[in-house]
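Only one chain comes next, encoded as structure tokens, the form predicted alone.
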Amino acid sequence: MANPAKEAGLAAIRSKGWWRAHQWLFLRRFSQLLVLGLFLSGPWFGLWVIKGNLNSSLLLNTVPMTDPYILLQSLFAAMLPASTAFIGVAIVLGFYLVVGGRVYCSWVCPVNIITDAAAWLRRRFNFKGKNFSINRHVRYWLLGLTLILASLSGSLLWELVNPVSMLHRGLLFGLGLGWYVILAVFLFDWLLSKNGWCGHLCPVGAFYSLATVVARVRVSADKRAQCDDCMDCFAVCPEPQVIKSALKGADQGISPVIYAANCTNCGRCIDVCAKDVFAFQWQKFIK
């Protein structure tokens, strides 16, 4: 029996060639590894392009960059950051307000490589696992919980177990017990819940989805009339619930642009579509 998930993208490879069927996936991996490489080049090779980590850093000894989620936790913990932290937040938040907050998840976050590997194994071997059903709104409850814990503890308590922070710190200083957390995320996604961590639980992704409301860079199904219902885009999308209305909403007058906050702009739907239904599009502020 054919495995539709395993075969997702094969038609695109035949019609567009291997590169065009993987170009956004390749560019995402390059971006993720480049970000890691810039942070690691200082401690490993003495080339200090960026000092710090994903939470707070200094680019070329001049430009501060601060994770707005970290700043928010700090404020809830009654910890007043330095003024440069607010400048760094303005720079980072301004960027994500334009390109979409969850671009962080698909183009920057190193844990995405781990969860994508788990998703690939599921498709490759048609392994469905237990696939526990978890409401996607749980991540927003967990986001609120991290802020409550910061307020009650007076510290960035969540960052002690945040897989993103642990993996990044671990690559710099050694993972130690952090390996168990990263392994747990991988096994959870592979064996227990499809796209479970990033798609249902991660409060970091939940926070950045809030910065997608006014994003100008969007995926659009402008050629949705050409769709042949192969379902390849649904098979590879980490947030497949965002596709349906844009792809199938023509009769209801729904825009082909995916405006859903949790679209990660990963571009995989563009890659695997043999009919070139999807494309990135710049949205004007005033139509």
The other form holds:
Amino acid sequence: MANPAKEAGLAAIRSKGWWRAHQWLFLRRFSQLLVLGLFLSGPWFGLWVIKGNLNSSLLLNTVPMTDPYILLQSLFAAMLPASTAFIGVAIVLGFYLVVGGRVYCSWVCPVNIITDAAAWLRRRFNFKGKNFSINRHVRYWLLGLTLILASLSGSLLWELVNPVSMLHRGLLFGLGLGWYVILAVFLFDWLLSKNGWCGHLCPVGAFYSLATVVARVRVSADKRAQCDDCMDCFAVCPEPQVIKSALKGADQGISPVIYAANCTNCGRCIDVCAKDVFAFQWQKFIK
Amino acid sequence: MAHQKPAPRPINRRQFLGETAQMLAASSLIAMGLMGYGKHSHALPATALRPPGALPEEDFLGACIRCGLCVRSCPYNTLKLAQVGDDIATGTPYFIARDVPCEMCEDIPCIPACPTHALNHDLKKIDQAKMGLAQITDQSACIAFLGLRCEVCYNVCPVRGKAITLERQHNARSGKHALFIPVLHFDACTGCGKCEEACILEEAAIKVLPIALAKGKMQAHYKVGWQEKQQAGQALVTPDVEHQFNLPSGKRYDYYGEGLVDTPEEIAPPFANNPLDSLNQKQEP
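Now show me the form predicted together with the partner chain; what you just gave was the form predicted alone.
Then the entire complex follows, led off by the chain already shown.
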């Protein structure tokens, strides 16, 4: 029996208790705020742990970290960066290749807090049906477009409007009118399109989804036999299309592991499942 | 049973072409908007100066990844990152000379902090930086031109006596005083903006302008004769041969417009070539 989207997670709270029905969400928020906090402690309290912003940063004045997508844009603009940036990209990309590219989206990106809030409001106020639907492939077109535009213009055009880097940089260095852009993303996700930004449009997420191919950390619907079709996981998942084949593919011999590139490894499905169908799983390198 | 990965969703040709056309249409709209917005933000305001070693603006906008590490490395909080709504490309570093100029640190910490080459890592000496070019933009307001001795810009200049020199001129108004006129020299000016910050006027009469705005450029074929001569060790053109005329006797050619003129008959000079002869000459009665 499918539960209403508004009540997604209630069954899990009843059967597992509040903490176990929120633990991944809690850890995720903790991770997002920790990343932000480590960046903010410098400008706010003079305690410099990490300098810069998500585009490129320096941890403890030694470890460089550079966003591979922004560097790719710069390369498309025909500018060759210094070696620091390449080392930084290797570190960041190496990390996401192991844990899954879109872990960036759900565990690091500050916009996620905003779009999650919008999605929550959507569920609470039962906006089902009032959805401006966008093809989920649009983000890949946007990704290609941003790279082509960088190439044509010789400048990082996308970075003028990219809400992801804009918000993080803005929190650290001043956002100016960028609040309007962030507000627009929030309103768009809340009132117009379900998971519209992160799940359909964002080229940053699209880029990171490409880094999910070999990810070792995956969500697996191991105990899918216990599924009681409550649909709570579909209601809370920002990319519900990734669940179906893993959860319902037993008859076709499809693996219970969610291999889809756009699973963000947010773990919310694990939280809200009253039957403990889902779990994080480490994929061995050699099977 | 060996588990498979799910097969990709099948798609027919009609769907594929339709979707592609839609996406192309949407993409070109977004591209148009972004290109337009991008063009607007490419015009850096003249008051905004880039950090030392910054590439020419066009390249800078492709190389700078907007991370703010240069801002963090600046010990004087000179650099800022442009915010949304500023006229400067969002997230790129700049400074306003009149507010906080560049202090020209000897180790230039902002350059090694840059993970790309947006700030040229080959720049090792801050004296060779070219962040802009200071100019006296308003002689009628600069009090040096009124005959007053201000010289603040001259004295605060970190490359004192090289980027700004004081040229002494006659004060035509009073007729008896001197003017000490500040003169800018491009080869030495780093564009740090200390002079603009220090200018005592309500609105600075000396301003640091972006190089692209301030700098003139001769045509490539233009050669400065005396420089070429110095380089080559001799004049590069054949020296003029003195012109010979065959003129009628008693005529000479006047070069200053008179043309052929009569030469007055030669009168013996009153003095001989040898002064002793003159002295020995008997006085006429």
